[in-house]
Every structure is written in structure tokens, then in C-alpha cells.
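Next up: just one chain, as C-alpha cells, the form predicted alone.
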Amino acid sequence: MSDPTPACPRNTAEFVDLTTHIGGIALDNYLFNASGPLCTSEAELTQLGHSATAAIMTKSCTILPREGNAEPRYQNLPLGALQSMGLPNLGYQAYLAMLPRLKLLNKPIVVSISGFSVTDNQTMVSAFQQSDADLIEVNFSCPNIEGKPQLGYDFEQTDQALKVLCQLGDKPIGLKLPPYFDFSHFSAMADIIKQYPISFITCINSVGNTLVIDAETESAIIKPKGGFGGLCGDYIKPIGLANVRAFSTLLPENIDIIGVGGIKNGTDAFEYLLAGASAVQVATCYEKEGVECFSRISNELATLMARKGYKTIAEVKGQLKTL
């Protein structure tokens, strides 16, 4: 006689659908690495391609290689970190030569360029629209860079930029954009991105000029600029948020949005999702504990999305409710 006791799925995780796009790129599902920590050697990234990653996120290059910053240049701090790299990078020359070996590794390549000038950003985003790269972010939010301000305040560089930059081929371009703290300043920047073919944004980079003082030593924790610093980690992440929700409330549907900012559980990845978050990418977390922080958060927003009776990333993003 045959058990009437119905078989119980063995982890109700396992039918959630985490796959999602960007920019009409398909990925197996919803997080991978920010440009920042421990993506600039081939090395480096080929380890991303063995991972639970999405996508290989390169860091973000100039036309000529950088050492960066003096050291220090980064610390970690009890919910995040404080830092000021520099954009130390092999140069986008290199880059472009390893992406023929990254792409063997199946995964969507998503480069991250930082000009100094338009001239400059120009150069690289021809070249990579000509290479294997998937997508093309552009950072116009590197908070690090003495004596260069970061493009994406300046909202009339900024459109003279994309006039440049979106007639250079059909890869899918993003922008890495800075935090935003006023409603108008999501507007203008919104309304400008809306006047080009960009197909996603990344918010947020680093809150910039942020400062953490030793009170033991009395004495600034990083060297660069007198100590003044991009702050990371769960410290940033209800604005980075609040950037994801006002842009994707403000921006049309077919322009996807990248959250960044504090990512480190599932809990934090799911509420990206609800503010209306495409995919997200981890930065400070890969960097405290390694790739296998990818299977585990992704393991973990399946876990919490088949609990809540969700079984698709489309059911849950921009969902969310307001009192």
C-alpha cells in the first residue's frame, strides 16, 4: 500500500528563480561583484568566473596603469569600511587583453572605465565596444582622486559626456553614479539619462569625504587627503536605497538599476529588490570574507523569497509597500 503522506520538496529554495537581466544581458541570478575590491589581476577575476558571481565586474580603468593611493589607503571598520584606493588598475589596455580568456568562463563581463576626461572615456569605451565585454559601466563617481571632482555632480559635464559616449557602439553602457541626498538632484540627473540610450545605472558608489578619527591615537585612520575617505558597508546602505528607489521611480523600465551599498545577507539583497533593484552588486562583504559570499547571500534571498511565497525576481521588484 502506497504512503498517502504527499513528499515534501526537499528545500522549497530550490524552485525560486533568481535569474534576472541587465541591460537585455541574461544572469543566472541576482548579485555579483562591484568594481572595487579584488577584481583588478586576471587572477583575480578568473577566480570571479569560477564563483556563484552573476557577472565578472572588472575594476574600474584608466588609459594608463595606477599604483593608487598611499598606503594606508584602506580600514576596515565594525560595519564596514572607510577607504581611498586611488583606482589602482593594470590600464585598459590590459584589460582587453584578458577579456578573450575571461569570456572561456561563461559568465557575462561587465568593464568599468573611470576617465580622467571625456577624451579619455572616450577612447576606452570605443575600444571596449569593439571587444568581448557584455557591458560597459561607466564611473562617474570615483570619490578618491585628488584634485578630480566626481562627473556625475556636475550635471552639465555629465550630459556632455553621454552626448560623446552613447554614439561610440551597440554594447549595453550603465553609469556608475555618486549618492544622491535631494529629490531634485535625482530629477536632473534623471532627466538627463533619459535623453540617451543608457541601459542601467549603478547606485551607489562610496559616500565620498567622509572622515573616521582614532580617538586613541588622535589621528586620521587612512592617509590619502588628510584622511578623508569613501565610506562602504551597512553605514551607506539606507542610501543607497533611498538612490535605488528614487530612480527607479523616476527613470523608465527598460533602464535596469544596479543596487550597491552595505549587501551582505540575504535580508539586505531582498530589500534592494523591493526598492526596485534589478541586480545588486557586493563590494565590501566580497572583500571581508571572498567569493563564497556569493552562493550564500544568493542561497539565502532564495531562502527568504520561498518563505514569503515569491518565486520570481519579477514578482517582488519595486514592490515596495509605503505607509
Ligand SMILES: Cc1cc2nc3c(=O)[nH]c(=O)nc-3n(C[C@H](O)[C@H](O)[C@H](O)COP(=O)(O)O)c2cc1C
Given for the second form:
Amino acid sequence: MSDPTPACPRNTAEFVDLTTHIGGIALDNYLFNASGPLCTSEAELTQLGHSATAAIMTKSCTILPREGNAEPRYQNLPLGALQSMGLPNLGYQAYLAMLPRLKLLNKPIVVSISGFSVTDNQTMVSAFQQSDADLIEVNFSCPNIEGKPQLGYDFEQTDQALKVLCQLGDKPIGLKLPPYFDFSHFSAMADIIKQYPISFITCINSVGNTLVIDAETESAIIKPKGGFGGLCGDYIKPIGLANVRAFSTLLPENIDIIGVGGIKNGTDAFEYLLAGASAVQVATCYEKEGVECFSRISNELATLMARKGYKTIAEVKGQLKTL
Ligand SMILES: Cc1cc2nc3c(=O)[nH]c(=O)nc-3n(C[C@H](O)[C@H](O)[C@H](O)COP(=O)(O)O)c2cc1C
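What would the structure be for the form predicted together with the named molecule, given that what you showed me was the form predicted alone?
Up next: the whole complex, starting with the chain shown before.
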């Protein structure tokens, strides 16, 4: 017997169009890796290039190569992870050198930079402005460097830094922001961003300086900073959704929002879309599952959208209902 013809043949996942744009750069899918897990070495970045990720995102780099914090610095938790990696990376020049080879993999490349000063960031943004990178994400929110507060929590310094970083070239620049928890902070940051040619923001970084205790051993579970680290995964999804939603209501439409925090399936990705994200990134789930997560989550998202009768990202983006 032949396959039964579906009542509505177009209402299937294969007809859902997940293409999107960030900073004017076309992405053939709504989902890519977040800066952090498994994107430090050229081998890891090349593997991403051969996967279903929509873009190749690099580990946040610094001026000089770094070993990162003392171990143990990453622990899986039932619903996510606690980490205090401390930016282990190869140094920005290593990423500059590998970009022409990564470019051959035919995916947009997003470089993440995380300098320790405005001068560091200026040096790296200038260099990547002259490179094969498509988008530059400046990390203003690393919670795990002792003695270096998260820049995104200091509005005056953020303003000063953007004054310098936004005049170094024409490639789209975005900001990786920490989570905010108060409406006064959402609007203060949005007011600063609106003054500069920022193309996108990425919300949110790990929720910084959280503490997980093992009652059995009566100990912290990671070594750096006496156990304080960045919380990731399911635990932080409501915080990520709130940040995406708040900024999508405060920023003009030409500033794209990338959602990140607790995305591990198609429903999570769909929720970020409703909140107003133009694309999403995956960190902890990618760390735990590997590159297969990108095709799995995309397929789940397409299936969910097809079931609801949606065919494009634009139809759902920002359409959250309120009560
Ligand atoms: C092991 C690890 C390393 C990370 N390193 C970085 C980094 O270098 N730069 C950055 O902007 N975010 C970094 N992050 C934060 C993630 O990009 C992401 O914002 C956060 O983990 C929330 O997403 P998730 O819930 O999918 O993990 C890291 C996260 C993890 C788990």
C-alpha cells in the first residue's frame, strides 16, 4: 500500500523556513553554537563547520593565549552546569590566522572577543574588522575573571567602551550581555546601546557568581573563586527569556537579538522566538551532546512550527501573548 497522503501536505517540517538574519548577515538556520564550549581549537571550529550549526562561533579570545582558571572549573548539574573556565583560549592572533581556512567551510563566522581593557578590545576589534569574520561579538559579561567585574554591569564604562569600539570599521558588532534583573537596568542599557551603531545583542551570559554546594562532601563543587561560578542550562532559561523580551521591547527593530540560556530542544528555541530573538545560541546542551544537537533542535523547532501552522521565523518572532 502506498503512503497515505497527508490532509495538508505542506504542513510538515520540511516546508518550514528557519532562515534568518543577524546584523544583515544571512543565516540558513535559526540556531548556532554559543561562545564557550567546544569552539576553542581549529579542530573544534572545523567540526562545527561540518555540522548543522548556522554559524561558526569562536571561544572568546584575549590578547594573549590563556590557560584559564584552576581545575575543577566545570561541573555538570542535573539541569545544566556550573562553570568558571576563566577564558582559556589561543589568543586572538591564532583565531585571526585560522579564519581564512574556516571561511572555506561556507558558514558565517562570528568571533567573540573578551579583552581586559578598552585598549585590548580596541586592538582585537580593529584586527577582526580587517579579517574574514562576518560578525564580531564583544563579550561584556564574563563573570569568571577574578578582579575583573562584568563590564555590562557598569553603564558608564560600557558607554565609554562603545564610543571607542563602534568606530573601528563596518563589520557588524554585537554585545554579549550579562543578565539584568531590574527594569531600570534594562532601560539604562538599552538607552546606551541606542546611541551607537550596534547591530545585535546576545542575551544572556551565564548567571554569574552563583554557588552550588555538595552537602555530602560539605564542599563547593568548583575550585575558582571559592566555588562561585556561572550558572548555565535549564536553571537560567526564564532569565534569558526575560532579557530577550525586555530588550526586544526597548530596542529598535534594526538591532537584532540573539537568545541564549537553557536551550536544549525545539520548544526552548520556539519560546525565545516568541520573546523576540532573531536567532539562538546553544552552550551547555552542545557541551553535553556534541554537534548533533544542532540538527536535532532545528528539526524539533521545525516540527513544532509546522504543527502550529507557522512557516517562517518572522511569523513568530516577538509574537508573545501577554495576559
Ligand atoms: C564551558 C562554558 C564556557 C563559556 N565560555 C564563554 C565565553 O568564552 N564567552 C562567552 O561569551 N560566553 C561563554 N559562556 C556562556 C555561554 O555562551 C552562554 O551564554 C551560557 O552558558 C548560557 O547558555 P546555556 O544555558 O546554553 O549554557 C560559556 C559557557 C560555558 C558552559
